[in-house]
Amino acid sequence: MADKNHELRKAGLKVTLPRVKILQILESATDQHHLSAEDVYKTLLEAGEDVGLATVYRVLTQFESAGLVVRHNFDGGHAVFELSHEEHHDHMVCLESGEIIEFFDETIERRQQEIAEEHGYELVDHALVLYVRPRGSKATRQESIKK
């Protein structure tokens, strides 16, 4: 619990119960680590805990501009937080689970650094999401979206 306080000290942030709980929530997420704030909600729930919707929004929100968090909004809409890391990783999205699949490739990150060069820029940031559904599976991308 006192490395949380720490974290969230470090953060500029005032140390809350909510936001001790919603840190707890979002570092023992090891099987899925991108939660919505639905996801969150009905983890403290389940935990007995009085944390209001609202509240789970309000400090996610907070946790992102201190830096703790990040938003992705895949397609489908809703986003969902993941804790910052301090090594870059893009994402696979499979359109017909939902599932997101965490990767890194040498050879995708160098190439992209080329093409900034070769048009005369510096890379400083980028996010790859690629969008994907089992081999064999007859769903288009639009079907895939709407489930």
Given for the second form:
Number of protein chains: 2
Amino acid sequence: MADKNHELRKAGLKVTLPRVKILQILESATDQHHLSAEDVYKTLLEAGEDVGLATVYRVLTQFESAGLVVRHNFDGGHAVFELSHEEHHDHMVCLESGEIIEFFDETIERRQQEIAEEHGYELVDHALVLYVRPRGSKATRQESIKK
Amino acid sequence: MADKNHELRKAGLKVTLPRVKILQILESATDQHHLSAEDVYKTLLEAGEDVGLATVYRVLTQFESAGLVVRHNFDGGHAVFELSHEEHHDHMVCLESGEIIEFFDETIERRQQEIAEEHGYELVDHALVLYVRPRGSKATRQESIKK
DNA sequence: TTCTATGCAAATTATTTGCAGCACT
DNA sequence: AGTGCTGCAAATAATTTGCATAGAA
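Now the other one: the form predicted in complex with a further copy of the same chain, given that the block above is the form predicted alone.
Expanding to the full complex; the earlier chain stays at the top.
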């Protein structure tokens, strides 16, 4: 736990209850570690914490700047945040269950790099999301999960 | 032009002035054919047309359902629309100029397909955006264009 | 005439900001 | 006391919806 606090200090953020709690929530979200600000907020309320939604947004944004979390703008209006792993990865979203699967592919990574260069650019970042459905399902892109 | 009207009819949409105008705007946006609803709205106003912003959103959404346009949720809050080309392509966004470059890469397309399958899924759609900067530039992901 | 489509204003959703009070140094 | 942090409410930004009327078939 001194560990976690250190992460915050290192980021130039004071160790406060909301920040520690939010970090905990992000860490303990094992099954689905992509949470929206609203998700985090609800979890806090359920835990009996008295934290405002505005603070959740502020803290998540600070964490993002500090590199502690990554913000994703998948389709569907709201952003989701995940604790930043050391290793980069992309995402696959199941249109039927809303489940998010992570993957990493060396070939794709390399090609992206090359493509940017071929066009005279330098690759800074990228966002790749595969929208998929279980084999045989009829789920379409339109009916994306609103969750 | 009977051509365009036919496109609309084929989509089950009546040929009305707002729809025809919006289609024209999308077609004539040669240099940068990725327009936000607001962009389209402004262009209409400049052209002296009396069309409401709500209608622009409604029409663009209808066009999307009809497959006439594609909606992209790049970072930065607002969606952009482009006339759907027959051939699929992905996008590269220059963090410095905001310019959007299109590209297509067979290797990446194939790998995406394979990856979905390896995980037991069927690929329905995907979104790939490369955020790039001119060689030597210092532009970062954070300061993305707000345009 | 019969619906569909549109304009306008009000409603929503996601997120940000202003501000007065509290906390820690 | 000083500066950072927080909750709450009000402010934005993007997009959607309700409703009475104008327009296409």
